[in-house]
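Okay, so here's just one chain, in structure tokens, the form predicted alone.
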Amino acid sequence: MELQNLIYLFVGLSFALYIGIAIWARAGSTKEFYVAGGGVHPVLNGMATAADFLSAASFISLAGIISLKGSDGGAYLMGWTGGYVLLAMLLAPYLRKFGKFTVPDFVGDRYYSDLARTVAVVCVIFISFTYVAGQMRGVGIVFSRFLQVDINMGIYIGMGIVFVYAVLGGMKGVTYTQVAQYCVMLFAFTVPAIFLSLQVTESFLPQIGFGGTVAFEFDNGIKMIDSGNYLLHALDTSMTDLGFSAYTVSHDGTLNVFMLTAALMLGTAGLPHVIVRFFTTPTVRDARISAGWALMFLAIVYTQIPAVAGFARVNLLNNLQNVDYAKFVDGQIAGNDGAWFKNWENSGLIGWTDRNNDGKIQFGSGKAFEGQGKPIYINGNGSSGERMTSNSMPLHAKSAQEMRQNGEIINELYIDRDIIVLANPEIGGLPNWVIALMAAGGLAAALSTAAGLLLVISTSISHDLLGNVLMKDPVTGKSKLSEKAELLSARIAAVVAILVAGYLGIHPPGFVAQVVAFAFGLAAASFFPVIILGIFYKRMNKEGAIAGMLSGLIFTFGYIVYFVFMGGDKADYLWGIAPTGIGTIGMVLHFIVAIVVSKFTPAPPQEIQDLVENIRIPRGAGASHNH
């Protein structure tokens, strides 16, 4: 079957499965909408948690970062995996025992304050919308290539799919949909990884192939790399020859790598859409078991990511470097079909411009395009893409060989790092069904996390803000909304959230994993300290919690906005820390402000201190308090 027909078949079947599950498991009550009724089996909940966690950033973008940045990209891998362990072991069991299924709910009750609850809702909205922007961007990227539509149209289609199974099914529908999505993602990531490992290293397991030897000779544009070289050594040699930093050597600096890793790790521990997963099981014990299952399901994919990144870089060098562009894209080079390049080029996510007029692709360090606006693509004949000009791209009269002899490095290739994983099967010439499977997996990754985030946003607005603050009965302290009215408001909030998420996906603030890193930094600065202090520090009061959340969120958000969106100079970075890692400093600021303010303000009521003492006692492996 032809590739495009296979893609339509695989994606269509997966969408039909998701929508069918959503209809079958649609929510009929607020408890089913918020926490799937609290009756999900630990193994299934582990799968759903893994699917929620394996966002577009993990599935689509992470291997691309490592492939193009080398060891510095490993900060994302370490931060996200370490953060999940921290969340599962340190925070989730206590939150589960406390019996509150949203972070604002925990903050509002633990800090006995509607203002604290409202501030937490604002933090949830900031974090979740920043995060979901990356997911919707991922949906658009997958659709633009595999369904041959514009990126923005792809986002609109994704919004429609999420609308059906998130708004209709709620957390119950999303949970069982995510079980199916994890299975799709697992096969979609693992099957190509095994193919590529056999192709590049002749090893069946990608994890072993990553430490193995290259199975063929390849040309890095300056010299041939012999077969039998260890994969990482070959990558180091190739990249330094082409003017890049060595693949296994950090060039971002130890401080930045540490700050980014810490921000991602601590941000993971404060992610509201992952925390809520621990409330969908029947008991606290089941929540702990599901955390272990989720860690295993995540490890199966995450341990393959560095290998996939390395295989991708080898294949890029082997198939693109120093090849004749016209023959390549017309399929005239034996064993190296360039049809994939034209497809991605038309989507604007990869491109080539002949800067030295020799007709061959040269891949080296430096920016290929420095035109006006975002790089789209420059056709081989020198004409520009519709949204970009080539004013600042000087052409060189020298041949590539002369330039290399003079020690000059040029780069004629633009690659969006978000396409590396998706294009990997095509670059490696894998069978069409594998490429179609990858398309279905990429969409599953983006849609699963987007649905979880949108539900968190709708829950925070309908349950925490509307039900427990704006519509709270001052006498009884309970919500004046009926269950039916609260369920309706949750669905309306989800619809509004989908529309905002679509807008952010069309106008993203960066590449997928970078946008997600911003969200994790905001979570680290706003939620991690207030949860930790709420569990382990009885003296922490509402004044300290509110001051801490606001200071952490405002500082981190302001830093990101100034340096990313307002053109701030990198030379003015605080201690040289990039915006992706500033959440670590925001977290420290939060801790300091919260503790200092709590020292100079009244202690929390005795019943709150007793409550904190109680949730730390290792009892209650049975059912938690009903909300």
Contents of the next structure:
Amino acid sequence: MELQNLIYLFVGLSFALYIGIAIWARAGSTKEFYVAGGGVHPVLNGMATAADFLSAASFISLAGIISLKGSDGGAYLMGWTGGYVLLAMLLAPYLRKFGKFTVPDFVGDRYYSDLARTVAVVCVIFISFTYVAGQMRGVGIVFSRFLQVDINMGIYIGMGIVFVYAVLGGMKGVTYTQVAQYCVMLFAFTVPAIFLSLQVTESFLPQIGFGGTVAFEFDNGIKMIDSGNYLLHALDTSMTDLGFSAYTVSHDGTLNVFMLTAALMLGTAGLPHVIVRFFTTPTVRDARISAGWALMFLAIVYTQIPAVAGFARVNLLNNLQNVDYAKFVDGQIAGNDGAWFKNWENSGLIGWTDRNNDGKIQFGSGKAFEGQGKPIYINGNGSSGERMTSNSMPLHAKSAQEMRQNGEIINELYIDRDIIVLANPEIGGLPNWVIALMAAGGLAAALSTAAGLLLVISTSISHDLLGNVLMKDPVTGKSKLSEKAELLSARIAAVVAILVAGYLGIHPPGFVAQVVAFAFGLAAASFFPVIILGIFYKRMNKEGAIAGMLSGLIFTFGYIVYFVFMGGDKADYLWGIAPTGIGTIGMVLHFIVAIVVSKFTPAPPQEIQDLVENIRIPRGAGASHNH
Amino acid sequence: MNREVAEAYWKENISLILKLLVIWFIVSYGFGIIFLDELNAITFGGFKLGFWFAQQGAIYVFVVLVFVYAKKMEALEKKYDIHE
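Structure of the form predicted in complex with its partner chain (previous: the form predicted alone):
Next comes the full complex, this chain leading.
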């Protein structure tokens, strides 16, 4: 079947499945809307958590980042998985026993303070919206490239789908849809990975092939690399030949990799949309096991990602280096059809400029285009048929032959790192149905995470802000909203959240990538410490908690804003720590401030100390949901 | 339930968590970051050991740690008779 039809078929079938599930799993009560009735089987909950967490960034961008950063990319892999160890041991079981619906619930109740609750709500909303903007961009990329519809149209369709199952189904609909989405993603990631592993290394498992030998010889631009070399060794040699740093050697420095890993880990353990997943299991024991399943389902994908990154690098060298552009994109080179290259060039995510006028593609370190390094297209085509750009780097006088003799390389190519995973099956010449599967997987990743986040936002607004702060009856301390009214307000909040997310997707703030550092940094500096202290330190009181949250937040927020958005000078970094890793310092600051302040202020009331003792003991978790 | 039982259970829980988190720290921050270069001197197959821990090994250990914790906690709760 034609590739385009296959893509419509796969994406259409997956969408029909999601909507079918949503109709089957409609939520009838607030409890079903917020925590799926608290009755999700731990294995299914693990799958849903994995789908929730595997965002467009993980599925689409992470292999590209690692293929660019090499060894230092390990920070993302360890960071995004290691956080689950902390979740399983330090947070999930106790929050499940606590047995309410949201993170602000815990913060507000444990610290007997509506101020603390409100600070928590603001954090939840800010963290979740920054995250959601990135998902919408992922939806847009997949739609514009694979379904050949306008990016904005793609976002409207995505909003419509999420609307159906998040607004109707609430947490219940989202959870069961995410189970299906995990299966789609797993299949969509693993099948191409296995194909590529067989092709590049002749080993079946990507995790093994990654440490195996390359099955073919290829030209890295400076010299031929024989088949039978270890893949990672071939990459190290090629990267250094081309003027990059070696693939398996760290160059960001131990301190920065450490800080980034820690910020991502602690941030993962503090992300509200992840934490809330553990409110949905029937028992405390299930919450712990469920974290294990979630991590296992994530590990299956995360251990393949670096392998795919390595295969992609080798395939790019093999298929692009010194290839004649016109013949390549016209499909005249046997076994190396460059139609994919032209498609991505048309969507603006690949750019080529023939700096040495030899009609062939060369790539290496350095920029091919001036300014940001991204091509700025103008009308018309160059002599090989490539799209014209206005910011090509200067021409190079020496011929490719001469440069090769001198061991020099120039860069003529721009490839957006976000397309590495999506383009991989096409680069490797895999069958059409594998490419179609990739499109469905990319959409599943973006939609599942977006839905989880939108739900957290709507719950925060209807339950925490409206129900527990604004509409609270001052006499009874209970919400004045009826169950029905709260459910309706949750649905309205979800609609508004979807519209805002759609707006952010259509008019993306120019800094989506940097903004992700925000989400993790703020989660690490705000929620992680305040929850840990609430469980493990009985003496922690509201004064300490509020002071800690605010100092962690303001410090981290200020640092990132100053260095990322206000053009702060790198030389002024605190101990040389980049903004991406600063959440770790914010977390330490939070702990110190909270403990010091609590020492000088009165102990929490007796009923709060009893509450802490109660959440430490598993027995009675089933009943605690029926408060 | 009496206080001593709850406190003894909590103590054992904390010491188990600390033990497992030491392993968690060593395989990721230790092997994958701090001693990366030293471990990279050791190779098996095409992998340098430090690089392998950072991009593969640490993740496998994490999975095992979480399941070990869940299993041990189940036994602990039976021992103190506070399971659900």
